[in-house]
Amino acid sequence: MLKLNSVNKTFNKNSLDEYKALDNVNLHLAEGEFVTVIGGNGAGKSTLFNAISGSVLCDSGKIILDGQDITYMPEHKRASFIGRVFQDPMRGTAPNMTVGENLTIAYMRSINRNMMGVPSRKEKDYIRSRLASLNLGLENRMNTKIGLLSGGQRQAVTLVMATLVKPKLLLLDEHTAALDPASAKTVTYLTRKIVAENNITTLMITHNIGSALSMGTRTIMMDSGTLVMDLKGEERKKASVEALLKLMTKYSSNTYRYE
């Protein structure tokens, strides 16, 4: 499905301020994976999620998403076959237009449709029904603009507007990690529940390592710009997180989150 080979991005070159932010990496992903990322400031887990959706261009290699080479396809086109949450929940949305235009054009750049047409009748009652899944009484909510929300219900419905039309490739850029903890649970649970019932090929960074362990299928860790742990099956089943964070400290200096 996901496939990165020999893939390398070195930012200010010919600087003072030279660094490879990937070198060399390597990462195939199956249909349907869902891979936890974990790794301190700097090892690279942003210019990776950046290189995939296009934000960030990388200097070599190649990445091939369901058999089609998106390295150096504009964002705006892979926008419509990769779904990105960030950690800000600011981000991702426009906070003066209300939940329901931002999920309408969410919806049309998902299928290639011009984003500021108007769905069908079918298709809009599609949209109410995916929000009023959430079970958070958002769908109640459409004409309200979307800056108005609490941070956990805007995330919430970004997850939504992420994942509206099942995208090829689900990005999570430490999406809870922003929120209260009571907002974070309900984002966790609802990632579970929108990931498990569509199948979604998924990547999500996280600080937590607990989530990193509990949450998909396989937990890898970058360091340097490089993978340098990739635990899966009956290894990560064994994994516990305190020695995971003891083999961490080997890599980085970084202070990670039990729960």
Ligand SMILES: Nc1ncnc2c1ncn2[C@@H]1O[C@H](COP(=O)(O)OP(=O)(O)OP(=O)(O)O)[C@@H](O)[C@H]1O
Contents of the next structure:
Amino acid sequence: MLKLNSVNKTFNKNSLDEYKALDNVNLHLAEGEFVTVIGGNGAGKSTLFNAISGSVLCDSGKIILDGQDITYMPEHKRASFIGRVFQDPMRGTAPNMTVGENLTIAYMRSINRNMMGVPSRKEKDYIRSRLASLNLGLENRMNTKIGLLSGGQRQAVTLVMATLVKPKLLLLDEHTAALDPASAKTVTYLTRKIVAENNITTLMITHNIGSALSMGTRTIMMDSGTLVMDLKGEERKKASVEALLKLMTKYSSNTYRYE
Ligand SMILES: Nc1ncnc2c1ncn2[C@@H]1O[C@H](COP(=O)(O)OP(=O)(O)OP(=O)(O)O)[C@@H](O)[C@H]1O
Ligand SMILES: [Mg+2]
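The form predicted alone done, now the form predicted in complex with the ligand:
Okay, now the whole complex, with that chain kicking things off.
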């Protein structure tokens, strides 16, 4: 479903700040696979997502999604079939627009219709029903400006926005990291539910190793722009949080060693 072949990205080429953020990344995801992504700060996780979603263009390599070469496709075109939720609950929404308006725009974008267009009665009912399925009562807040919702409520709405029309790929970049523990738990629960119910191919970055091992069926680790671990099946079932933390610390200490 998703294939990254030898993807490379260097920032600030030919300057003192030159930095290879993605170093020959090869990654294949099967349809419906839910993969968690871990790795220390600066490992290249978000850059990987940026390359897939098109906000960063890679220098070489290929990115194929659902048989289509999207390596150099503009970001706005990919946005119609790649859903993305960020750490910052304000990102990806228009804070001064209402919950209903934000959802409508997301829906129109996903079906490639004029974003300022008006959905039909049936479509409006569908959007409301998706919001109601969160069980947070947000279907009664359709006319509230989204910026006035709590961080957890906004992340829940953003999750619905990203999946109103089943995306070919869902990218979750530490989307619960800025939330209080109770809200993080709710959004984690909703993530599991939405991904499972719709069988969405998903990549989820998290610094919570426990979540990384308990969600999805495969966990990859990045360090210095490369994939350093790919854990699935029995091996993953046996893996402990402590062992992965130890591995991550080992890589980070290598990265930050000054010689
Ligand atoms: N647009 C950019 N221009 C220059 N350097 C960048 C850019 N984006 C990322 N980098 C650099 O690439 C490296 C990887 O960054 P990235 O954001 O992918 O890390 P990450 O694994 O997501 O880390 P974190 O866990 O802190 O979010 C870092 O050294 C970062 O400074
Ligand atoms: Mg990041």
